[in-house]
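Form predicted on its own, single chain, as structure tokens, below.
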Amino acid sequence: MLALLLRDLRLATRAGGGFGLSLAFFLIVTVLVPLGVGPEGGTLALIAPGVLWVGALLACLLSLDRIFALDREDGSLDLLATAPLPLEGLVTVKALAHWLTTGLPLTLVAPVLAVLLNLPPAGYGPLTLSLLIGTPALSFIGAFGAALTVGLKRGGLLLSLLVLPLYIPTLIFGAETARRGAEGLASETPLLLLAGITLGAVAILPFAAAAAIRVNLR
């Protein structure tokens, strides 16, 4: 499993692997919003939690089709399906690699970009914590969607349509955690709900994704 994880990390950090693309997209979204809504600090502070979470969600979405598609194209997925490693373990490793190269970097850079949106200093901690807890759910949900569409050519659009509705609870509770933190309110309740979503995704979706892969490989 460790060898597979390191392999996916190397592929993701190569040119065209999607690592820099997600960060660049996140930066572009954060820079364009003040240009679109105006430089008024109060307005930017009000929308900052939602904008940062939407930007992170869409940035994660960009590289979802690479989770299984490249392995499907070169035949690696068929070999991995017959390897001693269970398919559920394969899905978990793939989702973890996606999070390490997408979700974690976005989490680390979010407080820096929050300065551009005039997020109050009190909101930096809750924003970072919500992204740290919530982005793994985005990767595991995305891995499930990628498994459903792995047998389709140019399934990127269908993948987005399948995954985006499943992302909505994570987006709602993640943005609410950041918003409450920025306003100095208690944010434990949405944070716990966000953690519950992530734990549920990690526990259930690898099995669902593995079943989808088995069907697509028949």
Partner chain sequence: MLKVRDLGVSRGGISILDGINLMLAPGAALVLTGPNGIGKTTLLRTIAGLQPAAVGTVELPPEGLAYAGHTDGLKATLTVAENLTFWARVFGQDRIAPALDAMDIAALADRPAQNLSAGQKRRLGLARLLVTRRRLWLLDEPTVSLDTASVRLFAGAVRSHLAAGGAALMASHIDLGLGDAATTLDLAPYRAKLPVPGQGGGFDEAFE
Given for the second form:
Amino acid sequence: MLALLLRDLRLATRAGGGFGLSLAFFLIVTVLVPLGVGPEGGTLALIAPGVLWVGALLACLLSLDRIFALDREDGSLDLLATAPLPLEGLVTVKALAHWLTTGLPLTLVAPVLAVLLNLPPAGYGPLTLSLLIGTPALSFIGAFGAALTVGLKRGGLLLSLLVLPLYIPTLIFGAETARRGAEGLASETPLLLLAGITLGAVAILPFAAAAAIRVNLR
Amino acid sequence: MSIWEYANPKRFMQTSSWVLPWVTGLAAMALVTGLTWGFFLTPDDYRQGSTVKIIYIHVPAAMMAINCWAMMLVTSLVWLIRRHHVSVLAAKAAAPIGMTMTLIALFTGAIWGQPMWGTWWAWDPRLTSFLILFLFYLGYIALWEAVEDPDTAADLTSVLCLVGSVFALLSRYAVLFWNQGLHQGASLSLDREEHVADVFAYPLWLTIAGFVLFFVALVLFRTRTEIRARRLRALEARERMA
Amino acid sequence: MLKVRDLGVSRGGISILDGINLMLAPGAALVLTGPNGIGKTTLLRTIAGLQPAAVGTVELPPEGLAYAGHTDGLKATLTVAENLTFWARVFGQDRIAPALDAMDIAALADRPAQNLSAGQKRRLGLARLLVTRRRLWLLDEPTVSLDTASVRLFAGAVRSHLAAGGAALMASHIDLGLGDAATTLDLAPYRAKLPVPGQGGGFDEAFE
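Switching conditions: you have the form predicted on its own, so give me the form predicted in complex with its partner chain.
Shown next: the complete complex, the earlier chain at its head.
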């Protein structure tokens, strides 16, 4: 399992691995919003938590179809499925690798981008914390969606259609945590609910995703 | 004699062929009577005027939008556990109907909401939940369309339906947490205090029965079509191989 | 080591092979032949557990098997050694040097897989089999894009695998150069019979 994690991380950071692409996308979205909404600081501060969460979510979505599709194309998925490694473990490791190369970097740059959006100082802690706790759920839900569409030739668009509705609870609790933090309110309740979603997704979705991969391999 | 016998395609086709006309007839009767009664024979509400009468479409459609997903969840589970083809084809057949019901509920709600709340749309928890439900239907149908092999599609959509149900429920509570709304409480409930007056309730029950029967008739009809389509595919495949 | 009883396999919901009985003892190799589309790949994938059998049972050695399909499962941006080390570790092994030598690709160890020729990639794919150290091999068209020297290399690897108590089940429509070491099984007699249209019981026949 560790070997698989290291391989995925190495692949993501080599040329053509797509690492940094989602970060760049996140940056561009954050720059585009003030250009569309107007430079007025108060408005930006008001929408900053939501914009950062939606931006992070879309950036995460961008790299989902790589999770299994590349392994499917070059035959690795067949070989991994016959290897002494449970498919559930495979899904978990791949989702973890996706989070390490997407969710974690997004979380780390979010405070920097928050400066551009005029986020009130009180909001930085809750925003970073909510992304740190919430983005693993995005990766695991995304891995499930990627497993559903791994057998399809052009699954990218369908993947977004399937995954985005599943992202709704995570987005609501995540953005709510960040918003309450920015307004100086207590944000423990949504944060705990967000943590609950992440834990539930990590515990259950690998099984559903492994079932979907088995179906898609035959 | 067990209920699973009807899961046999041949048996299902036989039984449904004589059940279908009866269900259709009953649905038409209940709908015509209920809607006529509701639209023309009930008094105008003292606050809401005649706009309230859209309730006879809005409420049954909204109920069926949710019940349809529940039915799909049950039939998907039956497919995953017992591998009955009719079951999963019924789920496939029901999805577009459920999506249409969701749309009807949203549109009639907008038409009702405009004079009442002064707005076509509000990000009220109930409205938002229905919009989200619509997205779930959309994803489910799109997955059926995208996968070529019927058994693979059946398995994948069933898994999606299961996981989707959990997340749809989560979304419902998340949305409640996110915004308290202006939608009125339940139109029908056992708590007499808040529910609509009896004059309005009787035709409402009738239209609900009509919508349920109408839904059953449509699902039977569409499932029969799906089974025929599958048979056609099988025959064509055999032709090619021979 | 491998026991297959009354196996029937299907592709896209249509039964294609029926009544297959196979036994592989340690040291035995069997080559499945037959025209394109008969179901060699489907049969191998079913035995490998990648798809469920329509009927029948497959008994595998407890430690599992090593499967090699049409594609080699190589990552273009990783070097030969990195690719091989990864597969070795997935199968709980760590030595890759003997496999590199056996397939004569030790000199290429530090080259990214994308710079290999088709034949070299195939040899790397076969080296992957060696590092898994599984006794049962399932190989689907193992010699595609190999030159004659490489085919001899491959045959040598299979022979020493068999000599060490391994077994191999292979699908190929060309000669693998194994000579007497392998028996051949033609799949044509096992082609599934088509049900006669109209006798399958109406609407049930679409759902086999």
